[in-house]
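A single chain comes next, written as structure tokens; it is the form predicted on its own.
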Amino acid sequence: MTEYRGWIHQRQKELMQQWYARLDESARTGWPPAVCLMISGNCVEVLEAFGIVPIYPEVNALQLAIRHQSLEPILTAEEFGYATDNCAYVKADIGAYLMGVTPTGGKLPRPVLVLCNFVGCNTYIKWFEHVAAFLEAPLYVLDVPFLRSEEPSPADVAYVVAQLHEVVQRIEEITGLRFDMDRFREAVRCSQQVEELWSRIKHLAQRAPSPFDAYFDAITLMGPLYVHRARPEGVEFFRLALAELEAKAARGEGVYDREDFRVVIEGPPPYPYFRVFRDMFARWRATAVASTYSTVGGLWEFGFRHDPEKPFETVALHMLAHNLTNRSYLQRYDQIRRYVQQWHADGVIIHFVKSCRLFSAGQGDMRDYFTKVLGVPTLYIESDLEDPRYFAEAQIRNRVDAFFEALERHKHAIAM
């Protein structure tokens, strides 16, 4: 396997640990402030124009979980109260603040402002309700439409437009910085720069063999195009990366020394057992050529960018309409579909999250959808991407291997 390291992975480290600096720098000195914010479809261009770093307690909790050290936090929440069916994102960070542990053993600053982005979740909400006490600051729920339709109504964009301009008066009132519009189309505009450079990476993977997995690779990539999406510091990133990955493509250099299988895959991964779970892909020489799971923070792919020319309306738009939560399941059957036919993928890998009722639920129908309407092999597995107490590896192993040998006669008697 010709894994996907060298510049791109140790570069990756870098920025995130540049991230983890600058929390810890606002811990000890105020600065730069820090606000709370969620991954999905949020608004951090609007935070870049004052200067303010982000937190994100799904990142910490992720950072948590693939360091293996996220059971003594979920422990430590579900002995404070919260419930062994409760999201373990929320227990393994909610534990974390309780116990007082970070990822990198820094700091994480007190937030001048809770900034719930509701996005499809509502768990989102009662979890920013809790940072916000435990954290004693303010918190301030941004709503965001759920999508009922391919686009947005007017009215929509317009609601949600008004709401970013309340949340620049609260930051305004809260910090007496002044907000930098000239700061937030330059931020809108690495955006847009990040956007179209991960979007070409995507397509990468339409080639055969593809030059990255879009799965457990694009993971590794995910890092920096949610903590650096709107700075400088993202395109930079993501012009290398890209012009590394299509060097790679351009000599034919796939995943493995020969792609076998190509996949997409729906839903996170097991962050604790990472490794392991992506070796059960690697002895069959599978490749995720497309996933579901790297468009929880932008759905980028089809086509959408920020524009800094209209910086509020598409930061909205962004909001309401192209990421992966805030949109129906059969919105996202139609976004497989497409990966699957235009991907050029043999299946579909289904990954059931079990702290994770509202992601998860209705993906045994969806896996109907696709083995019987379709007609395309799906593979449905369980287990969660932040509790390790719910990997099964054994019994995981032998359903992808039992997968991956019914694929393979597929594959030779459509062949024949």
Second form
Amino acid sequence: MTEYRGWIHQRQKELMQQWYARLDESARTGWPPAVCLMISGNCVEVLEAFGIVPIYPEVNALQLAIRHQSLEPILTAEEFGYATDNCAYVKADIGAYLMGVTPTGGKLPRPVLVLCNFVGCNTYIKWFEHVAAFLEAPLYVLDVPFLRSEEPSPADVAYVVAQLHEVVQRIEEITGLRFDMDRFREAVRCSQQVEELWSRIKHLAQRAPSPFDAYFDAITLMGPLYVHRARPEGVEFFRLALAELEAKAARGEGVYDREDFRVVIEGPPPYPYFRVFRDMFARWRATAVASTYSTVGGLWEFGFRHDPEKPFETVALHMLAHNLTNRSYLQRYDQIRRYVQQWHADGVIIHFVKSCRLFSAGQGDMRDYFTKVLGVPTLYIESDLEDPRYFAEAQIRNRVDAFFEALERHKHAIAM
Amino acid sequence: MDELLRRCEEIIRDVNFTTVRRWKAEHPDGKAIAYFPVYAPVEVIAAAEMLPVGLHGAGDQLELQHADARFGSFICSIVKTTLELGLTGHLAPFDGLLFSSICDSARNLCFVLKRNFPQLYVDFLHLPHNVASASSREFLRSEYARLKAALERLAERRIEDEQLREMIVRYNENRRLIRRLYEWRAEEPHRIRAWELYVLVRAGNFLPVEEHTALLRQAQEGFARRQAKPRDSIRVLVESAFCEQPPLGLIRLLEEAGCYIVEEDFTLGRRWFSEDIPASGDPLWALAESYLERSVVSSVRHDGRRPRSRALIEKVRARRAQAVIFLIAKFCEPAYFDYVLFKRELEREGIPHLLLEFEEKMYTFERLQTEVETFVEALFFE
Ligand code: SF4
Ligand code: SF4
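Show the same protein again, this time as the form predicted in complex with its partner chain rather than the form predicted on its own.
Now the full complex is given, and it begins with the chain already shown.
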């Protein structure tokens, strides 16, 4: 076992179970009401203001994959009409619904609203259209203008804020609940605190050795981040996680007994082979010091925070500009470049994921930029985040090994 | 008539963009802006005294040498051939490239091009996906205003409302003619062949609107004069080839295998509106409002008020189609997603359908031919 398994691991499990228990309760009793939402750039604070529990189909899909249960639902969905080339997250989620299974065996509630926070990923819209059609639930597509310049324009912000107000009204109409401004501010305050703590954790990885792996371990932290960001449990979790990792850093402990390589990883992980994939890097004592995937939920290490003084406006800004998926492809190049430079990485690993064009379309150009323009050693590998059929283990291992061998030679050459 | 169609075919195959080069030679200050499918507000571009050009990949005219490595596996062909056009210098006649929010691959392509061609004006339009919201009108108007300002900077001249209204009038006329041809074709599919209408309409992507309108009128007269006898064919609606375009040979194959194509969504951008855009008042508002209220149904435009699967059934009924053929570009994710709900709805309604996958650069069709023939035969003997 290479990765760090302390208190954080245990507590994240409990928090995820807590979330599934709430969903189960909602399914059995109808209370609290549930609303479907996407992970990236969402407005969960609005739901918290109503005491509504979010259903995240993406989290369900990844849970299925990491438990090696994704293939059957994927095949079921394909039989139903989905193509081999559709995003397998969607197929696993819809397939599981068609089969009547859930990741934990508990029940999933019927959402009172399917709220699609469209932040760049086109699949989000199609996915939620399908969820709404199958569950016969109302759909609201909260359209977030894609970030096509450095900053969102006032018109972009106004458009999103107007839609947030429409969402509030829709939920009031559907549930008969009243929107509670104080609870909303409180939720926004929780998010603000979680973001601050999470950002400080990320910055700990700038040290050598890094006390945690900002790809593989970050994924453990992302569960609670997604399902409890706007809740006091989230704040408590990240406070203790930061304290624990700071203590580790103070003792000079890294992920391995020695930190031989520092890399930045781009792209989601192959969840069906999560362990196998991790071990490929562990063999080389290679630590990911930063990753783009861990900024899907929100990009906070460069300073943005929600603000309870401007709750609607900052929720809108978060959706528009401070999550990976709604930012432009070139902004992603720049994000990785900053990671390489400020987090002192030796190279970049690009994981091309078949399912996800949002991440993958153009990653060959990205590699071209890093190797040719910046002269950063780059490894490009292909598989999938959800579909186990696309993981060619031996081939990927060979490429990873070859990459680190070359990197080692390179380091020696520099040292001599 | 044959001569006219041959010319159109030549225009759409021409990856050297001769018509664009010619226009630029005639308009030394003029700029050409290419837009990636499916829709772009061409009126704004034309009002800047620029030539809007609909770019639909390179078909089978280019061997991929560079773009494959940049985009990798599992990405549709049009994205790659468009980049290849750029990397091989074919986009030289263009001063700008315009994209919109149709899918994730196209979105990333926009920014890859931007990095590789820093001298070009490359822009991305966000067309609203929440057309039901009261706020989307104002938003889209501001988006068009942003485009207008960018084009004004590029052209170094102001775009007057009067010019915009004039362009709305001209494009309305062009679209009206196309709509009429489509209706006529649905009435007399033996008179107007699908591949003919296709090359006629698509040629408009590369011509100034007035020139294309004249060409359509000429074709209209030609079709009217034509002696044509009905064939033994079934009426089909072709769906899903809204972005990457099927090879001409494949369209011909469908007809030869016994299909009257009475409706399709090829080059949808050229007939994007189901009725005229108002040519009075604030033109940007009229364009925005029309996108939200008068657009045709498409897999890349999301309208929460009306499921696209219902709209498909209505389209089938309106055109009295007996079956639907889905022509999906390989790796085209929006088309594949929509197929699931389309299929469910068609099955509920008892409408037969067939799914075919293509690539723009395909040139042999034996397998597809057998599939289509079997499908058509089964319908004949029903
Ligand atoms: S395409 Fe990518 S970002 Fe979109 S839902 Fe699928 S995995 Fe998520
Ligand atoms: S063919 Fe489909 S996937 Fe490819 S760019 Fe067009 S819409 Fe996107």
